[in-house]
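First, one chain by itself in structure tokens, the form predicted on its own.
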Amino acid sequence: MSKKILIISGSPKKDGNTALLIKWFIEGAREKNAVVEIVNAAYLKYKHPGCISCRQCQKNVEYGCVIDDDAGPVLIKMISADVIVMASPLYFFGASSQIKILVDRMFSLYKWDNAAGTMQTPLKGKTLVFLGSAFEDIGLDALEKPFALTAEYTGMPFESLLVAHAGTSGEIVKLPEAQDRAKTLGRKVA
């Protein structure tokens, strides 16, 4: 059975260094004819930059942020796959802004009874991909670790890409294990 990826690309760039390992991992997932659907998420109109923290979320029987714009459906999306890839360059050590406001609203995934110390998500059990790179070789490791410890936190199985001198816009074409390395994560999450 073919497996299900979202990938929810972090950068305002169609051509830059995120864009190419995007599609390089594609590609690589595809040889194993995964379904994969692609979300931008610089180009998603939100009311609110993030999370409100309202919890009116936690007071729902359905998973879902209750702020009605573009993070709503791709938040559900995240709920139907398989793999979730999440991908941005390093940005002043972190990732993209971008990326970060559906990272905030991904709260709304989770329900918790601190009463009784549990908490439960539909997103235990799925993959959860990272994919970054940066200029030079400093700060990759801030960058994959908010994603490393949601997947411990969620339960779910954690792979990365973290991509070092990659260089401006688009020249991590000079880097073909880059590309490799990319395709080989694609095939194997797939």
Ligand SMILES: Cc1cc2nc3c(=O)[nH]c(=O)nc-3n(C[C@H](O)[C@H](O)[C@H](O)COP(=O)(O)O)c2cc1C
The other form holds:
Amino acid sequence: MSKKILIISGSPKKDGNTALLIKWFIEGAREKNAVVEIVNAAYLKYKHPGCISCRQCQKNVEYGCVIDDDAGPVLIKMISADVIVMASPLYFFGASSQIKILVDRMFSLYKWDNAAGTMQTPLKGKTLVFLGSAFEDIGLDALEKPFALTAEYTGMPFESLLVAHAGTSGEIVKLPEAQDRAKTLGRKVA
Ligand SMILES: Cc1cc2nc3c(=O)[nH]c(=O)nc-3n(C[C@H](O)[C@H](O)[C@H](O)COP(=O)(O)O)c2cc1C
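Starting from the form predicted on its own above, please write out the structure of the form predicted together with this ligand.
First the chain shown before, then all remaining chains and molecules of the complex.
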């Protein structure tokens, strides 16, 4: 059966390093007949600039955010994907704010029962992949960490590809090993 892969880009650059990593990853994944969809978080329209911690999602039976904006359909797509790919450039030793907003809205894909000390989520068992790049070689570990911890917490197998010295947007083409590694990872998780 073909795997469904949902890719979420956190880069505003449509032809930048993140876009190229995604392109190469998809080339590998398509060799294994994966069905791929890309969402660019930088171009979603939100009613609020982040999760507003209303906690309404915790009162509903179904999963999903109660705020009616562009995040809602993406969250639902996450539930039906086999593999979720998050891709972000390093912005000041962390992920881009564009992807962080969407990640925080994923609060609505978990149900916590604090009294019982339990957590349930339909994300459990899906693979989480992180693709990151940076101009320098400092801070990629900090960029990866929140995604690795989220995967561990959620019960998602985790894979990542971190590319240092990627240059400015688009210059990652000068690193052929980045292309090879992205394609290999696409093939591996598909
Ligand atoms: C707002 C901003 C902050 C950045 N912060 C860092 C940083 O802290 N360290 C670093 O090595 N590169 C930094 N960069 C460079 C990008 O991480 C790097 O060029 C990345 O590969 C760009 O990916 P993109 O083309 O998809 O935007 C920054 C770039 C921008 C625009």
